[in-house]
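The chain that follows stands alone, in the form predicted on its own, written as structure tokens.
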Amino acid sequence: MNQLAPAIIAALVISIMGGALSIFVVLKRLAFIGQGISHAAFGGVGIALILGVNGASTPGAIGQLSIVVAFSILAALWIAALSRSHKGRTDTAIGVVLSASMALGFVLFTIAESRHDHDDHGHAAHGHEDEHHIIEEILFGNILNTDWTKASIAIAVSIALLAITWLLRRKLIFWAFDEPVIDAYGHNSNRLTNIFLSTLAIAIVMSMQIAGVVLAAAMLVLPGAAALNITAKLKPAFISAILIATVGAALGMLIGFQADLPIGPAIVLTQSIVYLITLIIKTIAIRS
């Protein structure tokens, strides 16, 4: 049980953070932002490979994660800029950035592989293994591989992002409901958009390198969508989203451990079932 403690703590911390942010994500109709940024991060992985920064050591791991985070933040800001130029069509912006970043990542990965092909056979094989390990570690993290270092980073980052969200909560709520007129009240809508999308980028990269792309993306949508199915009041919605996220994570991990299933997908399926239950409740309430 002690070996699983970091994984359990990391999952719960990510759930709390994701639950809180998911309300804004759903209200702003940014459901695909998790998929967009998580896949765009592949471009950051490609840059890390080209620069020779890998996770073989602690400094290397921090270096590669820093590069991926920085690239993901730039991708988020690019999405924000394209969304403004396309008159609010965020889905188009996400598609453009995702496609371009993924293509960049594959090109850089191919170049990094070709460099090793010029070395001796043994060194090339070792290089290929390192490159594939970096991709799997960053993009398809396994929550069961979480150690206390990763768990500590998850806790620190989550606290920082939640603190930023709490400090800006009133402005973000205003922005989420009525972005076109927020500038007239002395707030900069572009700045708020950039701050929130950058916050999401950091949250997504941290989550996916611990729990994988599927859970990182789902955690920013399902809890908020489920909570808003059962209440239209913001305070109860935030509380409900956090509870749904954490309870779903706990039940998903329990089911995964007991049934010997992948933990990340088990959590996502559990939260999906919770969402369907809240949707049924909402439908019954509307018809009655």
Second form
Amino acid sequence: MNQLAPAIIAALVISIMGGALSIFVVLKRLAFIGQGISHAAFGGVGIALILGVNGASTPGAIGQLSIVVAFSILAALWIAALSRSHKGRTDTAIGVVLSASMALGFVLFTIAESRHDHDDHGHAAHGHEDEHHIIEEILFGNILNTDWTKASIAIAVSIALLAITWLLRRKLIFWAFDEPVIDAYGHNSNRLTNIFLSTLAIAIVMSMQIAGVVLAAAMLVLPGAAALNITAKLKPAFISAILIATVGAALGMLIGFQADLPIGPAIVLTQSIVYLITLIIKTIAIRS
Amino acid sequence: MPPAEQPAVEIDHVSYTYPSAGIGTASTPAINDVHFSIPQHTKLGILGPNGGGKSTLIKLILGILKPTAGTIRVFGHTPAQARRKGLIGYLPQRIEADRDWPISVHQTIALIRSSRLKPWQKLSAQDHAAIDHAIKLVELTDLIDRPIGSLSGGQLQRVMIARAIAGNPKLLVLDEPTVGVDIAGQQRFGKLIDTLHKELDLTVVVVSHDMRAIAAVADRVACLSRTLHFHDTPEGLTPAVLAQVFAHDVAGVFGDIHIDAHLADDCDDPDHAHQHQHDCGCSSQSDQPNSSGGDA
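Swap state to the form predicted together with the partner chain from the form predicted on its own:
Starting with the chain above, the whole complex follows.
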């Protein structure tokens, strides 16, 4: 079987999940929180590296993923807690968590790198190149690294996230639509916030495998934003977002593989172009 | 004498102090030793100045805040239980729902019931009947498929009222429902609430700093400024002003307004079809209504 198969299937499943969640992200205005979480994940990668957990082996890959997921969830919940205590100053909370995590990640990365230099003194130059390559992968993703193990994890986790979202869909819709009143109706807004932000954090870490720290959050925004440009109804919006995400990912991969471009950025760029097209359609529809 | 009906809300010597907001800020109680009960089927207005603890009292009744002292019962349950049982309908002061949402009037109103379903359940015939009845009562039947973004402010408020009553609550809590609404609008709102009150046998609590808003909705009034008995007159709310406003603007329209020092007062004689104007107790420490209204 084609060696790209696990990467392609994983990317498509992650995109379907990202498309579904992106409607909530856009409607609940969590795009910036998504950026905060994905950059915070960099801190998690730093911690995994300093602990000597690297993704080369299967247990290593699972270990690294678990550390990054845990760190991202903590960052997401920390953002939520900070926003609550600062009466909705979410931007400040994100600014703090994003910068602190990036700084932490870089410091840990540098320490891990210098350790590496000491360990393999003879191969220092080669080591540096490796490290830079790893950083680039973390920042922009490297889908070509995806073997069946990684793909299986990504697919299972994505399906689990889709299931959670489906099970809680009505409560999440009420929460995202009118959070200030849902407590009065017997729901728990803080709990729903924490559940959704944790779901989002895991989704972002999954997307990071495709698009890296810098671009992962885009995959959880663009499809929803594009879908909401062309429909004013909830159910069609979810369906369109999933379609746009999947088609965008497929086209992005096709172009990326054909033109030998980095796949993650190619997917995000394709989804961005789809977004632009929907924006034009919306503008024309409003004018006519 | 028939057995006394359980009150809709019992507030038993309740105080609430917010946690200190930061270094150097003292915590004074937002409400202090409030003690009263709201009989079922009444429409109570709670009038008070801004910062007088009205929103705090609402949050306590809804169970979003827990009293620092005292207890609250809503139809015999804790507020949290009452909420979960769907006994409370709530109209917030500001409608913060996002109007850009791709959601219709019907979907918005149905949320109150659909959000309580198990994931695999669908709305039952009973759910649909309650939703349709709510829509009919607030006269939104023609608009049910419209996206909420296309509604006027008044229409959106009716959607939110329909959402509140579609859950079949027994208590409807309205927080400053007619801020910035003109007198005619307030009176239309009052008529709507009156219809709902009769049709659905609701107990209504309306909270406002605006005497007209209270008068348009409520048939009895309590005054709240940290505590339910004023010991000093809050700024701008003198008994004379209160009496004047009620006498001039409201009396002719709403014949039966009881302005009571507190609800334990014996002012709920059904034969009181006339104006009832003791001085609200807002400056009174007495348990007896003053007889300035001429009917006592």
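These figures come from a predicted structure and were not determined experimentally. Throughout, rigid core stands for the largest set of C-alpha atoms superposing within 1.5 Å between the two forms. Positions refer to the first chain, counted from 1.
In a rigid-core overlay of the protein, Gly224 has its C-alpha displaced by under 2 Å between these two forms.
Relative to the superposed core, Val45 undergoes a Cα shift of 2 Å or more between these two forms. If you fit the rigid core between these two forms, you'll see the Cα of Ile210 move by 2 angstroms or more.
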